[in-house]
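The data below hold one chain only, encoded as structure tokens and taken in the form predicted alone.
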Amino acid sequence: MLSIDEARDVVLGATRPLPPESVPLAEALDRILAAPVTAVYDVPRFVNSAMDGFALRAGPAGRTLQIVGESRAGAPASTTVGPGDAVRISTGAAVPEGADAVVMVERTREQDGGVHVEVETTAGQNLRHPGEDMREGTVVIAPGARIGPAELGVAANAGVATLRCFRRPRVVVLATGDELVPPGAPLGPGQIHDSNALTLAALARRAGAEVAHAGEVPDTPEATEAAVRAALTMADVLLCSGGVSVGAHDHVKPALAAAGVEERFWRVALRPGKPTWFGVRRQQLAFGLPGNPVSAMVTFLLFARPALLALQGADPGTPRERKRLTRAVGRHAGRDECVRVSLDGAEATPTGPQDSHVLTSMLGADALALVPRGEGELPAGSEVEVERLPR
């Protein structure tokens, strides 16, 4: 069986960023930039005022100047400022010709149609000059950046209306099992509500993907193969939960093979998540995740999420930190274990029972603690590596 890191390397080795597309600024939040954003012009484009006040020629305190006009944001004054003149000006408004300073309104007093300047002014005072924020032709946001609110604002100021971003991967989620019924539906004998389709779709969306479909598939070879073939007509990434082990009703692997998906690995030395499957059909990725709900979430986070990030051109790396266990944790002799833990400073506390069917162990979990395989247990106080869960 592959280790966690080996399996992750296989997945990322088969993953390439999707083609870029043009995205309007209003729709680009959280997208990954594929091409640089270059300033179309200097920002600011013109000398403007950093204050509400009066534009004038620099000089000593105690002068009384004639108010000869007003310059507002978006409505520049057409007046030329002479030695004895002042123009009322708003923050961000263009400084009129002839003026070389702005005195803030709090340091003036208006009287008899003029303005008394109470302080000395120096050339350049309270002025914003062209290019102080951006220079025309310079790259202001580099490829690979995740577009946040600040990046949107910078792109708009740079004169850009659309961004070239990597396409979001389209995901289909298939939860297999005769026992599964949608949330809220009445339960018959032996049935359970399907949580995997819901949680995996939510995790995929949080990783930046578009979910084209998420639902349940009966445990028959015909239904499984039909669902897999239909999914591969629309998906960049197929996520199947359940049906990848060795039981008589595990039909996912044969269905994927029949659809032309080439197996790259099956089984990882991992608890929970040993029967994880991964395959490729041309540029499409397919994951066969275990059916137990915790196993499905953990294996998605370890393997499918990095692939979804890489498809978008984002850094798929998952930084690890070292934390101290507050409680002893049992070890598995042949598999590394991902223990759900809450973090408090340098300490990691298991969230409760860690069985693969106990989905409540994900509540309050901040990270997965990677407990290496071995005998016995790791005592309280032992250091372990952790990978933080996405928020």
Contents of the next structure:
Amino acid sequence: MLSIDEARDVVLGATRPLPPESVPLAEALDRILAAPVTAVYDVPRFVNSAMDGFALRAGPAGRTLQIVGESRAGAPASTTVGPGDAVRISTGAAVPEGADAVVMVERTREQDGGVHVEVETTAGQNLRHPGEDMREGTVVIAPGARIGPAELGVAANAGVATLRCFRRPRVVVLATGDELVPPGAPLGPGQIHDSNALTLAALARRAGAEVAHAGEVPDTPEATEAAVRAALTMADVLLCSGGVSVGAHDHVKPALAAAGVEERFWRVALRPGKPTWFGVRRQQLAFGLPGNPVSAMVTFLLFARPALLALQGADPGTPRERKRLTRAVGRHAGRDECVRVSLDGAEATPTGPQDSHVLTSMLGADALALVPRGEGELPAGSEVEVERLPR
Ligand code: AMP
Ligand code: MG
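Please move on to the form predicted in complex with ligand AMP, as the form predicted alone is already shown.
And the full complex, kicking off with our chain again.
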């Protein structure tokens, strides 16, 4: 059986970034940049005022100047400023020809069509110069950056209207199980509400994917194969849950094989999540995640999320930190365990019972603690590596 790290390496080894596409700025939030953003012109483009006040020629305090025009943001003055002149100016407005400083309005007094300047002004005072923010032709955002609010604003200021971003992966979630009914539907004998379709679709969206479909599939070979084939007509990544163990009603692996998905691994030395399956069909990735709700979430986080990030050209890295366990945890002799923990400073506290059907153990979890396989308990106070859960 592969270790967690080995299995993750297999997944990432099979994953290439999706091709870039042009995305209008208004739709580019959280996308990953595929090509640099270069400033089309100097920003600021023109000398402009940092203050509301008067543009003038620098000089001593106590002068009274004639107001010869106004320069507003978006409406520059056409006048030239001579030695005895001032032009009323707003923040961001172009500084008119002839002026070399701006005095703030609070240091002036208007009288009889003129303006009295109470303070000395020096050349360059309160002026913003071209290129102070960005220089024409320079790269202002490098490829690989995640586009956040600041990146959007910088791109707009740089004179750009669209960004080259990696395509978002399209995901289909198939929750297999005859026992499953959609949330809210009445439960017959032995039935349960499907939670995996929701949690996996939500996790995929948070990882930047577009979820094309998420729903339940009954446990027949025919239904499973039909659903898998339909999914592969649209999905970059297929997430199946359930049906990957060795039970008589586990049809996911044969269905994937029949649809041309080649197995890369089945089973990881992991708890929860041992039966995890992964395969590829050309550039498409398919994950057979275990049906137990905690196992499905944990194995998504360990294996599918890094793949979704890598498909978008993002760093799939899952940084680890060392924390101290506040409580003893049981160890499995042959498999590494992902214990859901809350974090407080340097301490990690298990969120409660850790069985793979206890989904409430994911509530309040900040991280997965990686408890290495071994004999007996890992005592309280032991250091463990943790991987933080994404937002
Ligand atoms: P399986 O991996 O199909 O053997 O399922 C293992 C356990 O997970 C069983 O108790 C299932 O009822 C449960 N399970 C499977 N799929 C889901 C789902 N989508 N939502 C909630 N529980 C599920
Ligand atoms: Mg099942």
